[in-house]
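Next up is one chain by itself, shown in structure tokens, the form predicted alone.
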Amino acid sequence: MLMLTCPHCGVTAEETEFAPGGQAHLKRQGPGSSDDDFEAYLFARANPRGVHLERWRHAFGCGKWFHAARCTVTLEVFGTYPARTAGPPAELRAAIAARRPGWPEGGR
């Protein structure tokens, strides 16, 4: 069981308070866009083996979404980090890449 902490309340509980709502950094396709990119945007998703960058939400809790970096083989999760910024903090991709040295810098 994956036990996530809400960067927003500080709250610790198992995925089960917790919503998830898929993989972390899409860029959204709004008006205007090709059928090609809208497409993509709601059925490519990356689906890898090892480290992932998901956004989940505090269900039971405060209802803030937030983002979540774990291991899609061990379920270890490494931290997590408010929803409205554009990549994982500094600090949390070098913890990532202490444990993970091949993880890409960008994690993305």
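Keep in mind it's a predicted model, so treat the numbers as computed, not measured. Residue numbers count along the first chain shown, from 1. Just so we're on the same page, rigid core means the largest C-alpha set that superposes within 1.5 Å between forms. First, how it differs from the form predicted in complex with its partner chain.
- Relative to the superposed rigid core, the position of the CA of Thr72 differs between the two forms by less than 2 Å.
- Once the rigid core is overlaid between the two forms, Ser34 counts among the residues whose Cα shifts by 2 Å or more.
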Given for the second form:
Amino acid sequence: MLMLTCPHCGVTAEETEFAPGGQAHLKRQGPGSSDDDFEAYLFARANPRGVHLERWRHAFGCGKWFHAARCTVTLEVFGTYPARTAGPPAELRAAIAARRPGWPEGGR
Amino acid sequence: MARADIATEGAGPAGFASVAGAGPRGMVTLRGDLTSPVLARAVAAVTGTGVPARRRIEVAGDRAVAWMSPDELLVLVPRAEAGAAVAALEQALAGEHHLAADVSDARAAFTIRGPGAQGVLMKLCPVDFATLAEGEIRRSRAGQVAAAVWRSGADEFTLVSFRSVAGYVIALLEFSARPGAEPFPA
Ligand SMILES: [Zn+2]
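Same protein, different form: I have the form predicted alone, so give me the form predicted in complex with its partner chain.
Expanding to the full complex; the earlier chain stays at the top.
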């Protein structure tokens, strides 16, 4: 079972209280972007075997979006962090790298 | 009476805990900057309590304020005073970015009472009730629908759901509380 801690309300709950929102930190491609970039923005998603950064929403709780770093193989959750960030905070990056040496390059 | 009006009805069938609609409640959603002193004064004027800390509910007699999210409170007042509460909040928060809405007709409240009350909820909500503190409000789900629950007395919980699913919620609570379905039989 996947347990997540919402960084907004602090509740730790199992995944049925949350709604998954797919890959995190996509860069939006808007007007003026190339067709290839726009297509990739809409459809191309990483499907890693290992560390994955994802969006989740505390749908049955406080309703807020947040990010989670977890392992798609073991379901280990390295940590969660607020949605208004462009990437994991430094402590979390260090925690992931400690558990998966080499991440993000080849650490999967 | 339509089943959806169950929230205003009395006690249901006898179970290992008593389950009933808690009757009409005045409920006001208040969104804004929860750290604002202006908002704190507005809340205090309506309820007599401070702004609750994260996941807390502050109760003062027949009024209460619950922390719903980092920018949302639920203000509970007697049903007849909900309109006046919205007006008072809007007046006190004029000029501040906020939203106050009377959601009394959109929500329903239920009371689960008795030594087995926690067992009724344990089967329905993915919540560790052993760690749910006095004065803490827990938003989660009851079966398939969103719900908020808190300890409103000794061996008593209050649960709030959307009114549109009140019939489902009372049926769920009664089913969970039916005799012989205790999670920890004596
Ligand atoms: Zn939350």
